[in-house]
Partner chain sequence: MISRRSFCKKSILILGGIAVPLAALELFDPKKLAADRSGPSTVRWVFLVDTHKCVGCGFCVKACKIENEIPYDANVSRTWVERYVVTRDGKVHIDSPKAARDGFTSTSIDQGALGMLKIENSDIDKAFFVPKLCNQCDNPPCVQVCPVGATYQTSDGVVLVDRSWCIGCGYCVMACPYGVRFFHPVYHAAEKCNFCYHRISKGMKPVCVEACPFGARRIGNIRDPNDPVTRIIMTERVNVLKEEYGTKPQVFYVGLTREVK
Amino acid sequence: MKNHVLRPLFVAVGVVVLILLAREVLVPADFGVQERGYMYGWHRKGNEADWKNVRAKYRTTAYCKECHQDKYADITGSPHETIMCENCHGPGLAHPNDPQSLHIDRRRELCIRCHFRLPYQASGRGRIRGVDPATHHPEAECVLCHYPHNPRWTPGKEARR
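Please give only the structure of this chain, in the form predicted on its own.
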(Lines of atoms letter the chains of each structure in order from A and count residues from 1; the text may use other names and numbers.)
(Lines give C-alpha, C1' and ligand atoms only; values in the text may rest on other atoms or scores of the structure.)
Protein backbone atom coordinates (compact mmCIF):
# COMPACT_ATOMS: atom_id res chain seq x y z
CA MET A 1 0.00 0.00 0.00
CA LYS A 2 1.19 3.53 -0.76
CA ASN A 3 2.19 6.00 1.94
CA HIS A 4 -0.59 8.46 1.05
CA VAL A 5 -3.11 5.77 2.10
CA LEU A 6 -1.28 4.53 5.20
CA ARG A 7 -0.56 7.97 6.73
CA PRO A 8 -4.23 8.95 7.21
CA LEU A 9 -4.95 5.46 8.52
CA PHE A 10 -2.17 5.82 11.13
CA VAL A 11 -3.48 9.26 12.10
CA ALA A 12 -7.01 7.88 12.54
CA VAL A 13 -5.76 4.95 14.63
CA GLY A 14 -3.67 7.38 16.71
CA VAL A 15 -6.69 9.60 17.37
CA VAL A 16 -8.75 6.60 18.48
CA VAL A 17 -5.95 5.45 20.81
CA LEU A 18 -5.69 8.97 22.29
CA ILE A 19 -9.45 9.09 22.89
CA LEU A 20 -9.38 5.71 24.62
CA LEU A 21 -6.43 6.77 26.79
CA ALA A 22 -8.14 10.05 27.72
CA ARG A 23 -11.31 8.16 28.61
CA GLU A 24 -9.33 5.79 30.82
CA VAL A 25 -7.72 8.71 32.67
CA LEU A 26 -10.68 11.14 32.86
CA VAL A 27 -13.76 8.94 33.34
CA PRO A 28 -14.19 7.43 36.84
CA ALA A 29 -14.10 3.66 36.98
CA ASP A 30 -17.58 3.42 38.52
CA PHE A 31 -19.22 5.41 35.70
CA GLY A 32 -21.34 3.39 33.33
CA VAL A 33 -24.65 1.64 32.82
CA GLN A 34 -26.09 0.56 36.17
CA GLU A 35 -29.10 -1.59 37.16
CA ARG A 36 -31.76 0.68 35.62
CA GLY A 37 -30.55 -0.09 32.13
CA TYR A 38 -29.23 1.87 29.23
CA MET A 39 -31.85 4.65 29.22
CA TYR A 40 -31.57 5.91 32.82
CA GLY A 41 -28.64 3.91 34.09
CA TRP A 42 -25.78 6.17 33.02
CA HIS A 43 -24.30 7.56 36.22
CA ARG A 44 -21.56 7.09 38.79
CA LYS A 45 -22.37 4.34 41.25
CA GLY A 46 -20.17 6.06 43.85
CA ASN A 47 -22.26 9.23 44.15
CA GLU A 48 -25.77 7.74 44.30
CA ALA A 49 -25.98 8.69 48.00
CA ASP A 50 -25.21 12.33 47.11
CA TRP A 51 -28.09 12.42 44.64
CA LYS A 52 -30.48 10.86 47.16
CA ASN A 53 -29.86 13.87 49.41
CA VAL A 54 -30.78 16.35 46.67
CA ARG A 55 -34.27 17.74 47.28
CA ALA A 56 -36.46 18.59 44.32
CA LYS A 57 -37.20 22.32 44.20
CA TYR A 58 -40.56 21.90 42.48
CA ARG A 59 -43.51 20.17 44.11
CA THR A 60 -46.11 20.27 41.30
CA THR A 61 -49.69 21.48 41.27
CA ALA A 62 -50.91 18.50 43.31
CA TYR A 63 -48.92 19.81 46.28
CA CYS A 64 -50.28 23.37 45.91
CA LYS A 65 -53.85 22.07 45.65
CA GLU A 66 -53.79 20.80 49.23
CA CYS A 67 -53.86 24.34 50.71
CA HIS A 68 -54.96 26.52 47.79
CA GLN A 69 -58.12 24.71 46.67
CA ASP A 70 -59.82 27.96 45.62
CA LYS A 71 -57.01 28.82 43.18
CA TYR A 72 -56.92 25.23 41.95
CA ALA A 73 -60.67 25.37 41.27
CA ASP A 74 -60.23 28.65 39.37
CA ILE A 75 -57.52 27.32 37.09
CA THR A 76 -59.13 23.92 36.49
CA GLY A 77 -60.90 24.02 33.14
CA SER A 78 -59.42 27.39 32.22
CA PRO A 79 -57.07 27.91 29.26
CA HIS A 80 -54.23 28.16 31.79
CA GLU A 81 -54.96 24.75 33.29
CA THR A 82 -51.81 23.22 31.83
CA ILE A 83 -49.54 25.85 33.40
CA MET A 84 -48.00 24.60 36.63
CA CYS A 85 -48.39 26.86 39.70
CA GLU A 86 -44.64 27.08 40.14
CA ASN A 87 -44.17 28.56 36.66
CA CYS A 88 -45.38 31.90 38.06
CA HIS A 89 -44.99 31.41 41.80
CA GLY A 90 -41.52 29.89 41.82
CA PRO A 91 -40.33 26.63 43.33
CA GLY A 92 -42.33 25.48 46.34
CA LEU A 93 -39.47 23.73 48.14
CA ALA A 94 -39.48 25.99 51.21
CA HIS A 95 -43.21 26.75 51.09
CA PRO A 96 -45.26 26.89 53.32
CA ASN A 97 -42.58 27.03 56.05
CA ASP A 98 -41.02 30.15 54.51
CA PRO A 99 -43.74 32.05 52.60
CA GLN A 100 -41.24 34.79 51.66
CA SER A 101 -39.36 32.25 49.57
CA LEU A 102 -42.14 32.29 46.97
CA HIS A 103 -41.64 35.12 44.54
CA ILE A 104 -44.62 35.71 42.27
CA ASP A 105 -43.40 36.61 38.81
CA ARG A 106 -45.77 39.28 37.45
CA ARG A 107 -43.56 40.46 34.61
CA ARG A 108 -45.23 41.04 31.24
CA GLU A 109 -42.54 38.94 29.60
CA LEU A 110 -43.87 35.84 31.33
CA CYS A 111 -47.32 36.30 29.73
CA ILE A 112 -45.94 37.49 26.39
CA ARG A 113 -44.08 34.23 25.91
CA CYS A 114 -47.42 32.66 24.93
CA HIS A 115 -49.58 35.71 24.20
CA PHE A 116 -47.41 37.49 21.65
CA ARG A 117 -49.55 37.62 18.51
CA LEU A 118 -48.25 35.28 15.85
CA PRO A 119 -48.90 36.24 12.22
CA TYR A 120 -49.56 32.59 11.30
CA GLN A 121 -51.84 29.87 12.67
CA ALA A 122 -49.69 26.86 11.76
CA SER A 123 -49.33 25.51 15.31
CA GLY A 124 -51.32 25.24 18.52
CA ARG A 125 -49.38 28.23 19.77
CA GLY A 126 -50.84 30.28 16.92
CA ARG A 127 -54.38 29.68 18.23
CA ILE A 128 -53.62 31.36 21.57
CA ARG A 129 -55.07 34.85 21.77
CA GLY A 130 -52.23 37.25 21.24
CA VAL A 131 -51.47 40.92 21.68
CA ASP A 132 -48.88 43.33 20.40
CA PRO A 133 -46.96 44.10 23.61
CA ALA A 134 -45.73 47.39 22.19
CA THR A 135 -49.29 48.74 21.86
CA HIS A 136 -51.32 46.71 24.38
CA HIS A 137 -50.88 48.69 27.63
CA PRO A 138 -47.08 48.50 27.59
CA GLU A 139 -46.84 50.32 30.91
CA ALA A 140 -48.97 47.84 32.89
CA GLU A 141 -48.58 44.35 34.28
CA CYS A 142 -51.04 41.92 32.67
CA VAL A 143 -52.45 40.88 36.07
CA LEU A 144 -53.83 44.38 36.60
CA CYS A 145 -56.61 43.58 34.10
CA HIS A 146 -56.47 39.79 33.66
CA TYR A 147 -56.95 37.13 36.32
CA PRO A 148 -54.11 34.68 35.61
CA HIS A 149 -55.76 31.66 37.21
CA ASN A 150 -58.70 31.97 34.81
CA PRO A 151 -58.24 34.48 31.99
CA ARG A 152 -61.94 34.09 31.03
CA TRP A 153 -62.92 35.66 34.34
CA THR A 154 -63.38 39.41 34.46
CA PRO A 155 -63.75 41.21 37.79
CA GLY A 156 -67.45 41.65 38.53
CA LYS A 157 -68.57 38.91 36.11
CA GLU A 158 -69.20 35.18 36.44
CA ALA A 159 -66.36 32.97 35.20
CA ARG A 160 -67.00 31.26 31.84
CA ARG A 161 -65.97 27.64 31.84
Second form
Amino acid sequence: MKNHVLRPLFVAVGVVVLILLAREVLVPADFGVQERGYMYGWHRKGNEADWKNVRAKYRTTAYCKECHQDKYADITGSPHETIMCENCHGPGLAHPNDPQSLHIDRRRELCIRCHFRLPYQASGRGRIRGVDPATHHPEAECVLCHYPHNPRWTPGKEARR
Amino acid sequence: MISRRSFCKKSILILGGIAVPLAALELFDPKKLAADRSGPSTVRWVFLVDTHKCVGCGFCVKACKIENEIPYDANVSRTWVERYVVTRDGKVHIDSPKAARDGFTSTSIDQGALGMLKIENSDIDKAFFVPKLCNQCDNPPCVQVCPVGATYQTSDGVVLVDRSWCIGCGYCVMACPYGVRFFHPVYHAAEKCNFCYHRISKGMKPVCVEACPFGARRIGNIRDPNDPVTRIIMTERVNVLKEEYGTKPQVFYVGLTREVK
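In place of the form predicted on its own, the structure of the form predicted together with the partner chain is requested.
Starting with the chain above, the whole complex follows.
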Protein backbone atom coordinates (compact mmCIF):
# COMPACT_ATOMS: atom_id res chain seq x y z
CA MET A 1 0.00 0.00 0.00
CA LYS A 2 1.24 3.48 -0.82
CA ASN A 3 2.72 5.62 1.96
CA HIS A 4 0.29 8.52 1.42
CA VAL A 5 -2.56 6.25 2.45
CA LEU A 6 -0.91 5.10 5.66
CA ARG A 7 0.34 8.50 6.79
CA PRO A 8 -3.06 10.01 7.76
CA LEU A 9 -3.89 6.71 9.45
CA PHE A 10 -0.77 7.06 11.61
CA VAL A 11 -1.77 10.63 12.43
CA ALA A 12 -5.26 9.51 13.44
CA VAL A 13 -3.87 6.71 15.61
CA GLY A 14 -1.42 9.20 17.14
CA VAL A 15 -4.25 11.59 18.02
CA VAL A 16 -6.24 8.77 19.65
CA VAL A 17 -3.19 7.70 21.68
CA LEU A 18 -2.58 11.30 22.76
CA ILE A 19 -6.19 11.72 23.90
CA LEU A 20 -6.06 8.46 25.86
CA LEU A 21 -2.77 9.54 27.49
CA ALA A 22 -4.18 12.97 28.37
CA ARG A 23 -7.26 11.27 29.82
CA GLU A 24 -5.04 9.06 31.96
CA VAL A 25 -3.26 12.13 33.36
CA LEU A 26 -6.21 14.51 33.74
CA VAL A 27 -8.96 12.26 35.08
CA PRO A 28 -8.62 11.55 38.83
CA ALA A 29 -8.13 7.92 39.84
CA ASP A 30 -11.40 7.84 41.81
CA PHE A 31 -13.48 9.04 38.87
CA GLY A 32 -15.86 6.46 37.52
CA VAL A 33 -19.10 4.55 37.97
CA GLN A 34 -20.09 4.52 41.65
CA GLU A 35 -22.96 2.99 43.63
CA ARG A 36 -25.83 4.53 41.64
CA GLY A 37 -24.66 3.11 38.33
CA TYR A 38 -23.53 4.68 35.10
CA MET A 39 -26.56 6.94 34.56
CA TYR A 40 -26.59 8.60 38.02
CA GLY A 41 -23.32 7.62 39.68
CA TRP A 42 -20.68 8.67 37.12
CA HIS A 43 -18.55 11.00 39.21
CA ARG A 44 -15.42 11.67 41.26
CA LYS A 45 -15.87 9.71 44.48
CA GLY A 46 -13.71 12.14 46.47
CA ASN A 47 -16.27 14.90 45.99
CA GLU A 48 -18.68 13.14 48.37
CA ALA A 49 -16.09 13.56 51.15
CA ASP A 50 -15.56 17.18 50.09
CA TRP A 51 -19.23 17.89 50.72
CA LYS A 52 -19.28 15.93 53.99
CA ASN A 53 -16.32 17.97 55.26
CA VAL A 54 -18.10 21.31 54.92
CA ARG A 55 -18.38 22.85 58.38
CA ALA A 56 -21.84 23.33 59.85
CA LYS A 57 -22.39 26.93 60.97
CA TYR A 58 -25.67 26.53 62.84
CA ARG A 59 -25.18 24.72 66.16
CA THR A 60 -28.87 24.69 67.22
CA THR A 61 -30.42 25.39 70.61
CA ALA A 62 -28.92 22.26 72.17
CA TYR A 63 -25.50 23.90 71.88
CA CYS A 64 -26.58 27.37 73.10
CA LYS A 65 -28.33 26.12 76.23
CA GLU A 66 -25.11 24.68 77.64
CA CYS A 67 -23.98 28.20 78.64
CA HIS A 68 -27.14 30.28 78.39
CA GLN A 69 -29.24 28.31 80.85
CA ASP A 70 -31.13 31.43 81.97
CA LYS A 71 -32.30 32.34 78.49
CA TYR A 72 -33.12 28.73 77.77
CA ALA A 73 -35.25 28.58 80.91
CA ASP A 74 -37.05 31.77 79.85
CA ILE A 75 -37.94 30.54 76.39
CA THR A 76 -38.88 27.00 77.40
CA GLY A 77 -42.64 26.77 77.64
CA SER A 78 -43.18 30.13 75.99
CA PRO A 79 -44.85 30.53 72.59
CA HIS A 80 -41.39 31.24 71.16
CA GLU A 81 -39.99 27.93 72.38
CA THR A 82 -39.79 26.42 68.92
CA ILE A 83 -37.72 29.25 67.46
CA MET A 84 -34.09 28.26 67.58
CA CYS A 85 -31.69 30.81 69.10
CA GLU A 86 -29.69 31.25 65.91
CA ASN A 87 -32.74 32.37 63.93
CA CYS A 88 -32.47 35.74 65.66
CA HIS A 89 -28.86 35.72 66.90
CA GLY A 90 -27.10 34.37 63.81
CA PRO A 91 -25.06 31.18 63.37
CA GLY A 92 -23.06 30.17 66.44
CA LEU A 93 -20.07 28.59 64.71
CA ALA A 94 -17.49 31.19 65.81
CA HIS A 95 -19.18 31.72 69.19
CA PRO A 96 -18.03 31.98 71.98
CA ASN A 97 -14.45 32.36 70.72
CA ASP A 98 -15.37 35.43 68.70
CA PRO A 99 -18.24 37.22 70.47
CA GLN A 100 -18.32 39.91 67.81
CA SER A 101 -19.52 37.35 65.26
CA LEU A 102 -22.91 37.19 66.99
CA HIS A 103 -25.21 40.15 66.90
CA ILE A 104 -28.64 40.55 68.40
CA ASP A 105 -31.15 41.42 65.71
CA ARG A 106 -33.60 43.84 67.32
CA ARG A 107 -35.10 45.17 64.08
CA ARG A 108 -38.85 45.21 63.64
CA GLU A 109 -38.30 43.38 60.35
CA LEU A 110 -37.34 40.29 62.29
CA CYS A 111 -40.54 40.14 64.35
CA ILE A 112 -42.92 40.91 61.51
CA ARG A 113 -41.70 37.85 59.62
CA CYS A 114 -44.38 36.08 61.63
CA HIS A 115 -46.29 38.91 63.29
CA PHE A 116 -47.25 40.95 60.24
CA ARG A 117 -50.97 40.33 60.12
CA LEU A 118 -51.86 38.15 57.15
CA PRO A 119 -55.40 36.73 57.33
CA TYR A 120 -54.49 33.48 55.56
CA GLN A 121 -56.79 31.00 57.27
CA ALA A 122 -55.62 28.16 55.02
CA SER A 123 -52.18 28.35 56.63
CA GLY A 124 -50.91 28.64 60.20
CA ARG A 125 -50.17 32.31 59.59
CA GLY A 126 -53.84 33.18 60.04
CA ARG A 127 -53.71 31.95 63.65
CA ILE A 128 -50.62 33.96 64.67
CA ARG A 129 -51.29 37.18 66.56
CA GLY A 130 -50.30 39.88 64.13
CA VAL A 131 -50.10 43.63 63.80
CA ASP A 132 -49.81 46.18 61.04
CA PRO A 133 -46.29 47.52 61.64
CA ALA A 134 -47.21 50.81 59.95
CA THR A 135 -49.69 51.64 62.72
CA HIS A 136 -48.48 49.57 65.71
CA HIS A 137 -45.92 51.86 67.42
CA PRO A 138 -43.87 52.37 64.26
CA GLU A 139 -41.23 54.35 66.11
CA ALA A 140 -40.18 51.65 68.59
CA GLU A 141 -38.26 48.41 68.53
CA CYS A 142 -40.54 45.53 69.48
CA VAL A 143 -38.24 44.50 72.34
CA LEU A 144 -38.98 47.79 74.08
CA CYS A 145 -42.33 46.39 75.21
CA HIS A 146 -42.14 42.65 74.41
CA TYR A 147 -39.64 40.24 75.92
CA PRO A 148 -38.72 37.99 72.97
CA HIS A 149 -37.65 35.01 75.09
CA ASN A 150 -41.12 34.91 76.58
CA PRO A 151 -43.60 37.21 74.85
CA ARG A 152 -46.25 36.54 77.52
CA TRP A 153 -44.03 38.05 80.21
CA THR A 154 -44.62 41.70 81.04
CA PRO A 155 -42.30 43.74 83.30
CA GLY A 156 -43.38 43.74 86.94
CA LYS A 157 -45.61 40.69 86.61
CA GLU A 158 -44.96 37.02 86.97
CA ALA A 159 -44.52 35.26 83.67
CA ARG A 160 -47.61 33.57 82.30
CA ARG A 161 -46.92 30.17 80.85
CA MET B 1 -12.82 -22.54 -3.84
CA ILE B 2 -13.00 -22.04 -0.06
CA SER B 3 -13.16 -25.16 2.09
CA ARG B 4 -15.35 -25.47 5.17
CA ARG B 5 -12.24 -25.82 7.36
CA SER B 6 -10.65 -22.63 6.04
CA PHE B 7 -13.98 -20.75 6.24
CA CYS B 8 -14.35 -21.66 9.92
CA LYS B 9 -10.69 -20.80 10.64
CA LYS B 10 -10.95 -17.42 8.95
CA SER B 11 -14.30 -16.65 10.60
CA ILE B 12 -12.86 -17.30 14.07
CA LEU B 13 -9.80 -15.24 13.20
CA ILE B 14 -11.86 -12.28 11.99
CA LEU B 15 -14.30 -12.44 14.92
CA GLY B 16 -11.37 -12.62 17.32
CA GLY B 17 -9.72 -9.72 15.53
CA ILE B 18 -12.86 -7.61 15.90
CA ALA B 19 -13.36 -8.58 19.54
CA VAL B 20 -9.84 -7.68 20.69
CA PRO B 21 -9.90 -4.00 19.74
CA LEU B 22 -13.39 -3.62 21.27
CA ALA B 23 -12.12 -5.00 24.58
CA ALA B 24 -9.02 -2.82 24.36
CA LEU B 25 -11.12 0.32 23.89
CA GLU B 26 -13.29 -0.48 26.91
CA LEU B 27 -12.59 2.44 29.26
CA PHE B 28 -14.49 1.16 32.31
CA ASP B 29 -12.76 -0.70 35.06
CA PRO B 30 -14.55 -4.02 35.71
CA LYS B 31 -14.43 -3.27 39.45
CA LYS B 32 -16.41 -0.11 38.83
CA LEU B 33 -19.00 -2.05 36.90
CA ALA B 34 -19.22 -4.57 39.74
CA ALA B 35 -19.92 -1.73 42.15
CA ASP B 36 -22.88 -0.90 39.93
CA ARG B 37 -24.60 -4.11 41.02
CA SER B 38 -23.86 -3.80 44.72
CA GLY B 39 -26.74 -3.88 47.20
CA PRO B 40 -28.91 -0.87 48.00
CA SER B 41 -27.85 1.56 50.69
CA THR B 42 -29.59 1.44 54.07
CA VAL B 43 -30.28 5.17 53.90
CA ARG B 44 -32.43 7.05 51.40
CA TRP B 45 -33.06 10.64 52.45
CA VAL B 46 -36.51 12.04 51.84
CA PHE B 47 -38.15 15.31 52.83
CA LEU B 48 -41.61 16.06 54.12
CA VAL B 49 -43.18 19.51 53.84
CA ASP B 50 -46.42 20.31 55.65
CA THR B 51 -47.91 23.31 53.87
CA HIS B 52 -50.60 23.67 56.56
CA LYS B 53 -47.90 24.53 59.10
CA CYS B 54 -45.83 26.94 57.01
CA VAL B 55 -46.47 30.58 57.94
CA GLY B 56 -44.03 32.13 55.46
CA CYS B 57 -41.59 33.50 58.05
CA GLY B 58 -38.64 32.70 55.78
CA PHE B 59 -36.29 31.67 58.61
CA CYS B 60 -35.50 28.55 56.57
CA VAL B 61 -34.32 30.60 53.60
CA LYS B 62 -32.26 32.92 55.79
CA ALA B 63 -30.57 30.04 57.58
CA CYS B 64 -29.97 28.15 54.32
CA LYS B 65 -28.31 31.12 52.65
CA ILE B 66 -25.94 31.65 55.59
CA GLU B 67 -25.21 27.99 56.24
CA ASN B 68 -24.46 27.19 52.61
CA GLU B 69 -22.73 30.47 51.78
CA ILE B 70 -25.12 31.59 49.08
CA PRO B 71 -24.44 35.35 48.69
CA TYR B 72 -27.09 36.92 50.91
CA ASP B 73 -28.20 39.70 48.61
CA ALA B 74 -27.85 37.83 45.31
CA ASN B 75 -31.20 36.85 43.85
CA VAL B 76 -30.47 33.12 44.07
CA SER B 77 -31.31 30.63 46.77
CA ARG B 78 -31.18 26.89 47.35
CA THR B 79 -34.60 26.94 48.92
CA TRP B 80 -37.46 29.39 48.80
CA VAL B 81 -41.03 29.83 49.97
CA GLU B 82 -43.88 30.61 47.57
CA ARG B 83 -47.06 32.40 48.54
CA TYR B 84 -50.26 31.35 46.78
CA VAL B 85 -53.19 33.72 46.97
CA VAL B 86 -56.37 32.55 45.24
CA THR B 87 -58.83 35.41 44.82
CA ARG B 88 -62.59 35.31 44.40
CA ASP B 89 -62.30 35.86 40.64
CA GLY B 90 -60.48 32.52 40.39
CA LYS B 91 -57.06 33.99 39.71
CA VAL B 92 -53.99 32.52 41.40
CA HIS B 93 -51.32 34.98 42.46
CA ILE B 94 -47.89 33.54 43.28
CA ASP B 95 -44.89 35.39 44.61
CA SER B 96 -41.65 34.76 46.47
CA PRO B 97 -39.91 38.11 47.00
CA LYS B 98 -36.15 37.59 47.51
CA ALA B 99 -36.96 33.88 47.81
CA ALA B 100 -38.86 34.86 51.00
CA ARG B 101 -35.52 35.47 52.73
CA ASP B 102 -37.16 38.18 54.85
CA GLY B 103 -40.54 36.50 55.07
CA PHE B 104 -43.83 37.84 53.80
CA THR B 105 -44.39 41.26 55.33
CA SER B 106 -46.88 42.72 52.90
CA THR B 107 -50.38 41.89 51.74
CA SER B 108 -49.41 42.93 48.19
CA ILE B 109 -48.19 40.41 45.64
CA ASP B 110 -44.71 41.05 44.22
CA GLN B 111 -45.14 40.76 40.44
CA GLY B 112 -41.54 41.59 39.61
CA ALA B 113 -41.30 44.08 36.76
CA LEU B 114 -45.09 44.57 36.82
CA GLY B 115 -44.92 46.04 40.31
CA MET B 116 -46.86 45.24 43.44
CA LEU B 117 -50.43 44.00 43.18
CA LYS B 118 -52.69 45.15 45.97
CA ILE B 119 -55.15 42.50 47.09
CA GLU B 120 -57.92 43.31 49.53
CA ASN B 121 -58.30 40.81 52.33
CA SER B 122 -61.98 40.43 51.47
CA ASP B 123 -61.06 39.28 47.94
CA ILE B 124 -59.05 36.31 49.16
CA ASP B 125 -60.60 32.88 48.78
CA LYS B 126 -57.61 31.03 50.16
CA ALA B 127 -53.97 31.81 50.72
CA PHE B 128 -51.10 29.66 51.89
CA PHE B 129 -47.34 29.13 51.64
CA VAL B 130 -45.40 26.36 49.92
CA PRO B 131 -41.70 25.86 50.72
CA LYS B 132 -39.68 24.57 47.78
CA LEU B 133 -36.30 22.87 47.64
CA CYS B 134 -34.47 20.26 45.60
CA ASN B 135 -36.58 17.13 45.23
CA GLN B 136 -33.52 14.81 45.14
CA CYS B 137 -35.38 12.86 42.43
CA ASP B 138 -34.88 9.15 42.13
CA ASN B 139 -34.72 9.71 38.36
CA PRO B 140 -32.90 13.06 38.29
CA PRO B 141 -32.93 14.70 34.85
CA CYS B 142 -30.21 17.16 35.92
CA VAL B 143 -27.80 14.27 36.43
CA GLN B 144 -28.62 12.61 33.12
CA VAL B 145 -27.88 15.72 31.07
CA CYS B 146 -24.52 16.53 32.69
CA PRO B 147 -21.94 15.93 29.96
CA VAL B 148 -18.93 15.65 32.29
CA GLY B 149 -20.12 13.77 35.38
CA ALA B 150 -19.99 16.86 37.59
CA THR B 151 -23.39 16.17 39.12
CA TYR B 152 -24.34 12.79 40.44
CA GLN B 153 -26.42 10.91 42.94
CA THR B 154 -24.94 9.36 46.05
CA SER B 155 -26.01 5.94 47.30
CA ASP B 156 -28.23 7.65 49.90
CA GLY B 157 -30.16 9.44 47.17
CA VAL B 158 -28.80 12.99 47.42
CA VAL B 159 -27.82 14.71 44.18
CA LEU B 160 -24.53 16.58 44.59
CA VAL B 161 -22.51 18.91 42.36
CA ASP B 162 -18.73 18.60 42.02
CA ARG B 163 -17.72 22.26 41.85
CA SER B 164 -14.21 21.49 40.62
CA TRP B 165 -15.58 19.38 37.78
CA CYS B 166 -18.52 21.54 36.62
CA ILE B 167 -17.84 23.27 33.31
CA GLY B 168 -20.80 25.66 33.64
CA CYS B 169 -22.66 24.53 30.51
CA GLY B 170 -26.02 25.07 32.24
CA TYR B 171 -27.73 21.94 30.89
CA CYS B 172 -28.73 20.91 34.40
CA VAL B 173 -30.22 24.34 35.12
CA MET B 174 -32.39 23.90 32.02
CA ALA B 175 -33.22 20.25 32.70
CA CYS B 176 -34.60 20.63 36.22
CA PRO B 177 -38.41 20.89 35.98
CA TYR B 178 -38.52 22.42 39.47
CA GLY B 179 -36.09 25.26 38.77
CA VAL B 180 -33.99 24.52 41.84
CA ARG B 181 -30.64 24.89 40.09
CA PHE B 182 -28.72 28.09 39.52
CA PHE B 183 -25.18 29.29 39.10
CA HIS B 184 -23.29 30.10 42.26
CA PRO B 185 -22.10 33.69 41.83
CA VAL B 186 -18.80 33.01 43.63
CA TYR B 187 -17.85 29.48 42.63
CA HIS B 188 -19.18 29.82 39.07
CA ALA B 189 -20.54 26.31 39.19
CA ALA B 190 -24.02 24.82 39.19
CA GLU B 191 -25.53 25.01 42.67
CA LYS B 192 -28.51 23.36 44.33
CA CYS B 193 -29.94 22.21 47.62
CA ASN B 194 -28.33 18.99 48.83
CA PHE B 195 -30.37 18.52 52.05
CA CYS B 196 -27.32 20.05 53.82
CA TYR B 197 -25.27 16.95 53.03
CA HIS B 198 -22.54 18.04 55.44
CA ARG B 199 -25.09 18.07 58.26
CA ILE B 200 -27.16 14.94 57.53
CA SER B 201 -24.00 12.86 57.03
CA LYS B 202 -22.94 13.86 60.57
CA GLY B 203 -26.29 12.98 62.14
CA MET B 204 -27.57 16.56 62.21
CA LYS B 205 -30.67 17.85 60.47
CA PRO B 206 -30.65 20.21 57.47
CA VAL B 207 -30.49 23.80 58.66
CA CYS B 208 -33.91 24.68 57.20
CA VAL B 209 -35.44 21.89 59.27
CA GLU B 210 -33.75 23.26 62.41
CA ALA B 211 -34.73 26.84 61.57
CA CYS B 212 -38.43 26.10 61.00
CA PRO B 213 -40.27 26.95 64.24
CA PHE B 214 -43.47 25.26 63.07
CA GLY B 215 -42.28 21.83 62.00
CA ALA B 216 -43.31 22.45 58.40
CA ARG B 217 -40.06 20.91 57.16
CA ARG B 218 -38.88 17.46 58.17
CA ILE B 219 -36.28 15.01 56.92
CA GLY B 220 -36.37 11.26 57.12
CA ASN B 221 -34.96 7.99 55.86
CA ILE B 222 -37.50 6.17 53.74
CA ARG B 223 -35.59 2.87 54.03
CA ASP B 224 -36.27 2.89 57.78
CA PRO B 225 -39.90 1.78 58.28
CA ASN B 226 -39.96 3.16 61.84
CA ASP B 227 -38.88 6.66 60.86
CA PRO B 228 -41.72 9.08 61.78
CA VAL B 229 -41.42 10.81 58.40
CA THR B 230 -41.62 7.47 56.60
CA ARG B 231 -44.70 6.60 58.66
CA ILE B 232 -46.42 9.80 57.53
CA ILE B 233 -45.47 9.30 53.87
CA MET B 234 -46.73 5.72 53.93
CA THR B 235 -49.93 6.27 55.90
CA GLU B 236 -51.14 9.79 55.18
CA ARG B 237 -52.26 11.69 52.08
CA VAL B 238 -49.07 13.10 50.65
CA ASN B 239 -48.29 14.39 47.20
CA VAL B 240 -45.26 15.29 45.12
CA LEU B 241 -44.65 18.12 42.65
CA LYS B 242 -44.92 17.54 38.89
CA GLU B 243 -45.30 13.78 39.13
CA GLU B 244 -46.10 13.67 35.40
CA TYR B 245 -42.46 14.39 34.53
CA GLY B 246 -41.47 10.94 35.78
CA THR B 247 -38.65 12.30 37.90
CA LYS B 248 -39.79 10.41 41.02
CA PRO B 249 -39.31 13.38 43.36
CA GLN B 250 -38.52 12.55 46.99
CA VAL B 251 -39.85 15.70 48.64
CA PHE B 252 -43.36 14.89 49.83
CA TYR B 253 -45.98 17.52 50.56
CA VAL B 254 -48.95 17.48 52.89
CA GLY B 255 -51.75 19.80 51.85
CA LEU B 256 -50.92 20.44 48.18
CA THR B 257 -53.71 21.78 46.01
CA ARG B 258 -54.08 21.94 42.25
CA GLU B 259 -52.89 25.55 42.21
CA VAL B 260 -49.40 24.53 43.31
CA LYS B 261 -47.05 24.08 40.40
